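The chain below stands alone and is given as structure tokens, in the form predicted alone.
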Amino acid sequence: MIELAFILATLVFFMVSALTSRPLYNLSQKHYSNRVTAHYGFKVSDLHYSYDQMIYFISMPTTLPYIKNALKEDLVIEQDYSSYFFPVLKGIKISLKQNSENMYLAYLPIGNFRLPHLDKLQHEGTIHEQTYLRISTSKLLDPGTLQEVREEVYKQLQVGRY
């Protein structure tokens, strides 16, 4: 019986790691930003930022019909780690759903998502470069930024580069 018992603590324990680190790592990410970014008097919501390296699997504008014809509804954006136990944000994928097919987009790697503020500083010394990706790892998980890089890449669908 006491096996038992040590065996079901043992899954519930990898079940609530699992289910609880990647919100716990989000959190982490983001107490650690704001505490940097207070540090140095700017804030990380007033960072601006760029998704030029943003790594498009079609071309664009895209001739489609079912792409061209997508609502900006039907893009969807997921985060992408590394593992479960130990996440670390590695870029987010976006894709169009539609009838439940899943058709992958764009990619934009975290390493890719620069801030011009933090460039500047980690130039200067004053940040280093886990300090420089935490903080864009912040940058790119806040709401606001996902629904402008949802926006992006639908505009560049709809319109292209030009």
Second form
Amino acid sequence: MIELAFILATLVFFMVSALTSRPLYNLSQKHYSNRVTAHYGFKVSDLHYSYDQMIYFISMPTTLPYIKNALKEDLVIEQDYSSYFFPVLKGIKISLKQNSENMYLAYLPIGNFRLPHLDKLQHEGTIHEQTYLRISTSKLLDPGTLQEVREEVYKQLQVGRY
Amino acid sequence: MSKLNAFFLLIIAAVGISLTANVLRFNVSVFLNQLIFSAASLILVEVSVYFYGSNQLSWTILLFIATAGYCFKLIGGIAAALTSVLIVYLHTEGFPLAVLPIYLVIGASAGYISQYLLNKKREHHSWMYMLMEQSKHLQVFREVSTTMQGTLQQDLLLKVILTSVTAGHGLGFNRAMIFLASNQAKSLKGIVGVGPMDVKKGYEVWEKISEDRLKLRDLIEHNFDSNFTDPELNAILRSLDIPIDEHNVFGLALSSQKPVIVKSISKEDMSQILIKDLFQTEEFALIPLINQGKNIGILLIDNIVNKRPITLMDTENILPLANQAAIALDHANLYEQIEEMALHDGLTGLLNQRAFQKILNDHFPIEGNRNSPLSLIIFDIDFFKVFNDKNGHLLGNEVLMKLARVIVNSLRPDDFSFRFGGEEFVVLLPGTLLDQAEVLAEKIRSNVEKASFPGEKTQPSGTLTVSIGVACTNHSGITTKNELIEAADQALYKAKNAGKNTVVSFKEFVTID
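Having seen the form predicted alone, I'd like the form predicted in complex with the partner chain now, please.
Next comes the full complex, and the chain you just saw is listed first.
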């Protein structure tokens, strides 16, 4: 009995760890960012950001009809984490989902998601790179930011940058 | 406690332990995170001992050894194996020497596998990163090439190049400046730069771009000049004329036709000292812009704000863009030269008939607007047929060239001078009233009279002279371009009839035939 009980408990242990690690990681980044930004007198929501360094895997504006004709809602945003047990956000992937197939269009590595105010604080020596990373992670995970990224990618595909 | 209860309690404990560990471990450092996760697995083992006794501990503790090996690799696996022996010893009687080799093998294996997987993951990530970087550069290159192919305007090309080098989505350097080769490629002239003059300004611009969500096309089309090119930086840059010298780094980049990275300023190179003093930069790179072996210019890049070192990989990545830029700039330059030639007289260098029609159209006052008058001076050389008959056309050409210089030297910077045909010349004076035009006409006449021309002694009066007619749009009888030309022409006819070498203006006439 103990063999079965322990094996099941072990499985439950790993499953719960894996399933809850990402939401709890996201939550901890949010709490940490709110605490630190409050300490320095600003809010995460007030931070301006740039997703200019988004890496696109297709030409812009595209001439491919199935991408050109895609709806904004067809764009899927996925968070890219390093692992299940020790998740660290590496970036966000934007893909096009059509007829149950996924086509990757763009990727924004977290290191390229820059926030000018944090750049300034880091340059002044007020915050460390790790703090910068945690706050930018929290900002990038914000639903409002993700929605804006979706709109930006959609627009870039339609009209291009120049 | 029944076995069933113990079973459920163990499952509940597993859930509780993993949840508690997860709540804690993401708020601490990476090391503590892994330590908590390993400790959580040990707690689960201990809970099972609590419910079921220590009989099975010798194998249940493998969970802890494997988890620690996963978290801390080889060292973690071995340390957990040794710790496990101690734990088993504390729970049972007698030293479990027999299981130690097994624990060590399992701990080492878990650590080794974990390390192997981590290395694979890193390798994969490194490949991914390199491919993404290449994809990004290809994308920038593709976009910039398309834009460059769409224009021959040097100004726009420079903006596209600089913005692509400095924009976030582009190559991301903090600052970029373009120097173009001038004076038969003996020196480099600073043309335009993008980026801040200092770090503080850099952060201000960066914040502004992010705040306003400005796109590259906004920067290029609308705000490029006013808000995002530092006026101070550009004023200094435009005043620079760096000689292309074998002993300076600019000359080195052009002669070697390869990028040069200056990591620290050499006091023996005046050009490096100049760049450091003017732009407060300690490290920069020079990318030669070369097309078919011809030196077009230099692209200077630096990271004044974030101080990120410039690597060989950076310069390698910028080269395709620089080569493309060099071709585009060379073509734009050739186009400008051809356009220049198409509007100028080949002999005298003055503007020609085609240019005259265009400039006359551009400056002729629109109907009802008499506030911006346009004056026209027309003149020709007196007895020029006689001069050519006596001295030949070659000397006549020399006279025409010399006369053109006299005309240009007699005018104001915004006046236009044209060779109208043969020995006939025209001057257009935008924003000039008749009396001011008369003064200028007299100045031309007088300067021609005073100037020395080859063969002029053969002229009837012993010197080369011109007769001049002047007209202005502020006369009520002049409403069209043709009427302005005709009026000045009639005035010239009067000047010829009045004995030549004189100025006559149209005010003396009442109607145009």
